[in-house]
Amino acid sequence: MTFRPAEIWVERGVEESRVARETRSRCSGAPVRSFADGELPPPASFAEAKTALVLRRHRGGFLQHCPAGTAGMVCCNYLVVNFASNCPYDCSYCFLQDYLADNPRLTAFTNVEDGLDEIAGVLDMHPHKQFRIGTGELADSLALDPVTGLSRLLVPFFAARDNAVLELKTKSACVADLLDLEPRGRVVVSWSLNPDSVAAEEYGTASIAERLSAASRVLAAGYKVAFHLDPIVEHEGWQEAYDRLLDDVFEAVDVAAIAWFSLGALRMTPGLQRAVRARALPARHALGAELVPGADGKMRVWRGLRVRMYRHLVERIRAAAPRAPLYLCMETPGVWQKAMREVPTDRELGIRIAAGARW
């Protein structure tokens, strides 16, 4: 679904911004409001913080490496940068509802070109090495394109570049403006997926068939494109529903143009537990889990089934798409032993996935 925000509220002083100007123009029926930092009232639910859109400076710096690289964890050196904050979409899953709640406004941040000068900074600190950069972790990177524009500003951008790839995840049928660009290999387009029963719970966001059909348009496009089964959620016939969904993506895509996958296994804190209770949502996949508690203090499926999953999925992936990097999201190094039969370090992991952008 393509979102449209209710109202806009542009902070005073960035009117006149790329983003702003360009919001402004494909949503011209949305009422605009101003606001001087400070002032912009808060949502009277988290729900609602999702309806308007808010545009306004980003303070601080814009790169970080991703919050997932926790000690004792296998890393695979993944880098963030955060164009924006908070989803159209609410998943019932969503760690997002537990960590804004204290600041759930949807926002998209104005000054764009600040963010990819101290990329490009840093890119050229350090010419001779690889980078991956995402854009999706406090926010979907794809649901607000069609309001912003923004991926106009980033293929060109890492486009010019020889030592990075960027990568655009997504829940989201939204790639209209990727079709006429030229990524030169240096794009991933990455689609989260759940078999349906699961996705049922991803509200407001594509179908899976639909996510499907986007990433065979990128494909004709130029585009390589990555999966990621996460969270994968236990459930009554999860072993078949899984299944299909790999039957679906490899009947819709070029196994030889998929640059990575990754699995990773539900995870919550107990605070995104009392969250969706205290929201309410439809949440019997997220909530219908036994989960016990790690030592990174984030809850997931006891290890024996987790591992029991993940080697289901390795081997149906390696079966069908051999060449193309597969890797666990925040696992412990005796979790990627018994599944993957390997502990790769966090550098040769981070190579290796760069590497299969550019195959």
Given for the second form:
Amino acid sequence: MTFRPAEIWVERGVEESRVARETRSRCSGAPVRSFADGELPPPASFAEAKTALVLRRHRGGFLQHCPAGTAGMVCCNYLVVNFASNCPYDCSYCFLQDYLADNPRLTAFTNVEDGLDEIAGVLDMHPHKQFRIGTGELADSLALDPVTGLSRLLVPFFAARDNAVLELKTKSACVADLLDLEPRGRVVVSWSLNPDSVAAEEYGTASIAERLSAASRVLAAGYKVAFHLDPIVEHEGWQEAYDRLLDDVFEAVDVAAIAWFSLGALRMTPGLQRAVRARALPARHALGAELVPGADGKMRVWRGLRVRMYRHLVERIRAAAPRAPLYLCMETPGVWQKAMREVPTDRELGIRIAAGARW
Amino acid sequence: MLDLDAYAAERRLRDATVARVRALGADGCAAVLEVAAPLGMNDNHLRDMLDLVEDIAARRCTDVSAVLRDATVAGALRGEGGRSDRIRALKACLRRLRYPQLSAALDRIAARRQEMGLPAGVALDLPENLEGDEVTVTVRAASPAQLRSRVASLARALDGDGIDAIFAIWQEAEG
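Coords for the form predicted in complex with its partner chain, given the form predicted alone:
Okay, now the whole complex, with that chain kicking things off.
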């Protein structure tokens, strides 16, 4: 479903920014309101915070190390850049329900040029290093694209760089703005996927068939694609459900065009569990899985079952796409060893994944 | 039958807990009271129970009343002992329903540990909820001779394949 804001709040002083002009032009029917810093009324609920779009300047740095690189976990040296905050979709398990609980308004930042300057500075400072940078940490990379047209800024910027790959990670089918751009092997469009029964609790997102159809379209337009089975949700019949999902992926997409796969078991903080319970959204899969607390305070499916799930999926993926880099997200060296039969260093893993983006 | 307001007043339940029970609807609310009232559950007991029961209902695609009227739960409620014992038994029963595969793995591990015939004074502990990388072996001894004897017995117990089976169940959910 393509997001259309019920109203647009524009911070005073950014009305003429490129993002604000583009958004007003693309959403001509939506009422536009103006606000000054500190004047924005809080939303009535987390769900309501997703209905209107706030356009404002981002204060502070844009580029960060991916928070998944927690101590004690194998890290893939990924960087995240936040051009938006929150997401119009409403996945039952989404960590933003807790992480953004105090500041949930769906926001697109208008000073994108500042963010790109910051990225350019880092890339220029390390010309021999390969970077992977994603916009899908605090937001879906493409869900707001029909409204802001952000990809029209990002893709040409990264296409002109030799030492970075941009990953646009999404659960949408909003790829229209990408199709006439030239990625030059520097942009990977990736989809988070789950079996239909789990995806049914990813409210507002494109169906899995729509996501795979969008993947075919961007492939035809010259992009590489990637897939994240993350979060993998343990439920009765998980094995058959994920097998069917992978069959659908390999039927829809040429495996040579897959830049990478990642696997990540569902993880929830106690705070997120409370937030999920407190909401009225059906969250059968988020609450029903056999999650237990781990050393980092997050709940995951207990280790033995997690390893069994990973092994099964690794085997299936490697059989069908033996050359596609494959990694686990936010997992310990012990689980890597059992599931992947190796524990790469952060640097090795980062280089290996970045290589997957090359044609 | 006791109504929710009366029970809430009697046990001084928090408003949020009462609202949570009420949100279960008439049947769910009645089922909760059928379990909670005879056990005199306080607010903490009730919240713990609701967390487990709601998650079980989510996992089984059913509702809270169906979980609480499950034969296994009824069996746990009929158990012997005082109020605390029965609350503990109920919680253990719900936990088994909440974590069916983990519970089965723990049962298999316990059986294998039993078969290993570990000597007295030796404990083999796995991480809580099987989440972790290392086992802990504790050997208690009151003299050098006893320590040598127990370590030797432990070594003999580890010669069998019991410990391999335990690792396979724990780390790879196999066996």
